[in-house]
Partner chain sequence: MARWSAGGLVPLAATGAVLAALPWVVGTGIYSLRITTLMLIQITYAVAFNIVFGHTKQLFLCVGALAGSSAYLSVILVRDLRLAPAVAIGLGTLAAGALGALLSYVAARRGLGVIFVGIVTLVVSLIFQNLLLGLRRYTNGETGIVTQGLGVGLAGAATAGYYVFLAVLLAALCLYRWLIAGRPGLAFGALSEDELTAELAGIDVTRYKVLAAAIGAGLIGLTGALFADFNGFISPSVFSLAHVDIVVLIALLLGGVRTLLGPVVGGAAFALIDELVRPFGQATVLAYGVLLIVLFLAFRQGLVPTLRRKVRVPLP
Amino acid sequence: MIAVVLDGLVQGMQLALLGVGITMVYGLGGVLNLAHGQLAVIAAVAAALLLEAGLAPAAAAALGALGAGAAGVLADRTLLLPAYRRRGEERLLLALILTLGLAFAVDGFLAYRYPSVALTLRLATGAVVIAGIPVRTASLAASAMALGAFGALALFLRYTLVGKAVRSIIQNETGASLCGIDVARTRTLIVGLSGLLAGLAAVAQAFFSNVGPEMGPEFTVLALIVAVVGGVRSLSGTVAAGLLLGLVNAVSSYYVGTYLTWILLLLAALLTLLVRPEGLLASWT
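Can you show the single chain from that sequence in the form predicted alone?
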C-alpha cells in the first residue's frame, strides 16, 4: 500500500505541473489554453529528436522543455493578441476557439511529420531501497524535477518584482496597468513559463512511458481537471488537487482498474464544482 501511495504522490506532482501552467495563464490573462497539452508534446518530440541527434538526455530534455516555453511565447505574441484586445467572456470565448484551433493544428502537424517519434527516458538504476521500501529511481527523478520547479516558481512569485507584478495583475489588471506595470510583457512571460512547466511534465512522464504526438489532448484534459478541482485562480489549490487526483489515480488503478480511472477523475471534478466551485483552496499562493 505504501508503494501505491508513493506512486500516487509522484503522479500527483506530474499532474500539478500540468495544472499549474494552465491555472497561471487563466488567472493572469483570463485565457483557458486548450493547446496546453500540445505544448507538452512539443517538448517531448523536440527532446526525442535531439536525443536521436546525439545530445545527452539531460540536455535534450532541458532544451525540449525550453522549446515548449518558446512555443507558448510565440502563441501569446501572435495568435492570442486578438483575444487580449477583448474583455471578460469575449476574451475567454475567443481564446478558447483560437487555442482549440492551435491544438488541432499542432496535433495534425506532429502526426503527419513525426508519427513515430516518442520520448522515453530510462535511468541506469531501476530502483533503490529507502527505509526498507523499494522506490523507483524514475519516481525520485520525476519528484525532484517537480519539487524543484514548484520551489523556483514560489520564490519567483513571492520575492521578485516581476512575481509581485504578476500577483498585482491577477488581483486587478486595470489597476496594475495604471500603476505602470507592463501587463502584456508580464503575461507573455507567464505563458512562456506555463509552456515550460508543461514541457517538464512531459519529460517527467517520459521516465515511466513513451510520450508521443498523440498525447496532447490527454495532457490538456488532465490539466483542466486539476485546474477545476484546485480552483482556476489558485496555485496552491492546483498543487493540492494534483496530489489528490494522483492518489485517486494510483489507488483506483491498483484496486479497481485503469478503465475506471478517467471516470473517477471526472467525478472528482464534478463533485468539486457542485460542493466547492471555487476549488479546494480559494487563494492564489
The other form holds:
Amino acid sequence: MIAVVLDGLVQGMQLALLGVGITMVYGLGGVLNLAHGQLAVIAAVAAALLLEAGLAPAAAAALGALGAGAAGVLADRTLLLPAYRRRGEERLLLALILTLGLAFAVDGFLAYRYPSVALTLRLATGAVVIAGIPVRTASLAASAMALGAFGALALFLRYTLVGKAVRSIIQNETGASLCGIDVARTRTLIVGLSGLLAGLAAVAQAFFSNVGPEMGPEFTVLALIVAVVGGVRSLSGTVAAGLLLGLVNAVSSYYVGTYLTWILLLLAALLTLLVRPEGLLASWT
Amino acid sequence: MARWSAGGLVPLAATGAVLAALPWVVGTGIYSLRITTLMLIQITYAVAFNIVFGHTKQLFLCVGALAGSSAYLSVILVRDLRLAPAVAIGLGTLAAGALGALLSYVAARRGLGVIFVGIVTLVVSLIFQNLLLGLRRYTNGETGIVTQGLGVGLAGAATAGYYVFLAVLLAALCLYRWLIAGRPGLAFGALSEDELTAELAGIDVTRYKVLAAAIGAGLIGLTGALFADFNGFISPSVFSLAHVDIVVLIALLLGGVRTLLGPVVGGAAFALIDELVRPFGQATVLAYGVLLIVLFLAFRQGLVPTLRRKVRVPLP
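With the form predicted alone already on screen, would you show the form predicted together with the partner chain?
First the chain shown before, then all remaining chains and molecules of the complex.
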C-alpha cells in the first residue's frame, strides 16, 4: 500500500508538471493549448534522436526539454499571433481550433517521420532503501526533477521582476500593459516555459516507460484533466490536483484496472466542470 | 414567412439532382461508391453539426461519440435482444438525441461558455472511447463488432446504400431549411449574437439551444447507426475524434458555417482533398492539422460565402 501511495505521488508530480503548463498559458494568454502534450512528445522524440546520435543521456534529455520549450516559443510567435489580436471568448475559440490543428499536425508528422523512435532512460541502479521502504531510483529522479522545477518556478514567480509581471498579467492584461509591461514578450516566455515543463514531464516519464510519438493526445488529455480539476487559473490548485489525481490514478489502477481509472479521471474532470467550473481546488490560491 | 417558396426549393432540388447523378460521373465500382457514400455520411454529420455549432454556438466535440453511441446501441440491441434492425436504429437515434439534449441542457443551465462546452464534450468523447474499450463483453473492445446481418442490409447493396444515405442527407437539408427559415432560425440568430439580449427579448435561450442540440444529435445518431450497417463493422477507432470530429469541423469550416450548401460543398471538397492525400498514409493526419489551421486563419468565411461575394449569386 505504501508503495502504491508513493507511486501515486510520483505520478502526481509528473501530472502536475504537465498541468502547470496549461494553467499558466491559459491564465496568462487566455489560450487553452490543446497541443500541450505534443510539446512533451517533441521533447521525447528529440531526446531519443540525440541519444541515438551519441549524446550523453542527461545532455540529450536536457536538450530535448529545451527543444520543447523552443517549439512552444515558435508556436507562440507564429501560430498564436492571430489569436492574440482578439480578446475574450473569441481568442479562446480561435486558439482552441488552432492548437487542435497544431496537435494533429505534430501527431501526424511524428507518426509519419519517426514512427518507431521512443525515449527510454534507464538508470544504473534499480532501487534504494529509504527508511525501510524500497524506492525505485527512477521515482527518486523523477520527483527530484519535478520538485526542482516547481521550486524554481515558485521562486521565479515570487521574487523576480519578470515573475511579478507574469502575475500582474494574470490578474489584468490591460492594466499590466498600461503599467508598461511588455505583455507579448512575457507571454512568449511563459509559453516557452510551459513547453519546457511539458518536456521535463516527458523525460520523467521516460524513466518508467517508453515515450513515443503516439503519446501526444494522452499527455494533452492528462494535462487538461489536471488543469480543469485544479482550476484553469490557479497554479497551486493545479499542483494539488496533480498530486490528488496521481494518487487516485495509482490506487485505482492497482485495485480496479486501467480503463476504469481513465473513466474515473475523466469523470472527475467532467464533474468539476459542471459543478465548479472555476476548478475544484482553485480557492487555495 | 414563406418556408417553402419555389426559390427556396431550387437549391435543394439542384443539390439532390447533382448528388443523384454523382455515381454515374465517378463510376459505380465498389471503391468509388464507398468513397462517395462516405462523403454523403460526412456531409450529413456536417449539416447536423452546423445546426448545433454554427447556429447556436455550442461547440460539440463529440460528433463521433454521438454517432458511435447510436451505432453501438443499435447493433447490440439487434445482436443481444433480437430487436428488429429498424426499431434498434430508431432507438439508437433517440438515445443520441437525448444525450445531445442532456449535454446542451446541463451546459446551458450551468452557463458554460463556448470553450467549456468544447471541453465538456471533448471529455465526454474520451469517456465514450474508454467505455468502448472497457465494456469488452458487449463491444469486443478494440477489435470491434462485425455488423453483417445485424442491420437493414446496406452493406451488400452498394448503389441502393448510396441512395439511402442521399435520402437521409436530403431529409436533413429539408429539416435544416425548415428550422432556419422559421421561428427557430430567428431565435438561433438572436441567441448566437447575444444570449442576454435574446433572453430579454423573450426568447427561451435554453429551450432553443436544447432543441438545436437534440435535432443535431439525433441526426448524427441516425447517420451513425446507418453507417454501422453500411460499413460492415464498427470499432472505437471509426468513431474517434480524428476520424469523425476533425473531418466534420474541417468540412463545415471549408464550406461555410451557417449556410445551407456549406456542408455539402465543404464535405465534397474535403472528400476530394482526402483522396489526394490518401497515398501518404500516416501523413494524412498531418494534412488534416495543417488544413484546419489554414482554413481557420485564412479562410474563415468558407467557400459558399466567398462564392456569394465573388460570383454575386445568392447561394443559400
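The shown structure was predicted, so the numbers you read here are calculated from the model rather than taken from an experiment. Residue numbers count along the first chain shown, from 1. Rigid core: the largest C-alpha set superposing within 1.5 Å between the two forms.
- The two forms, fitted on the rigid core, differ between the two forms by 2 Å or more at the CA of residue 272.
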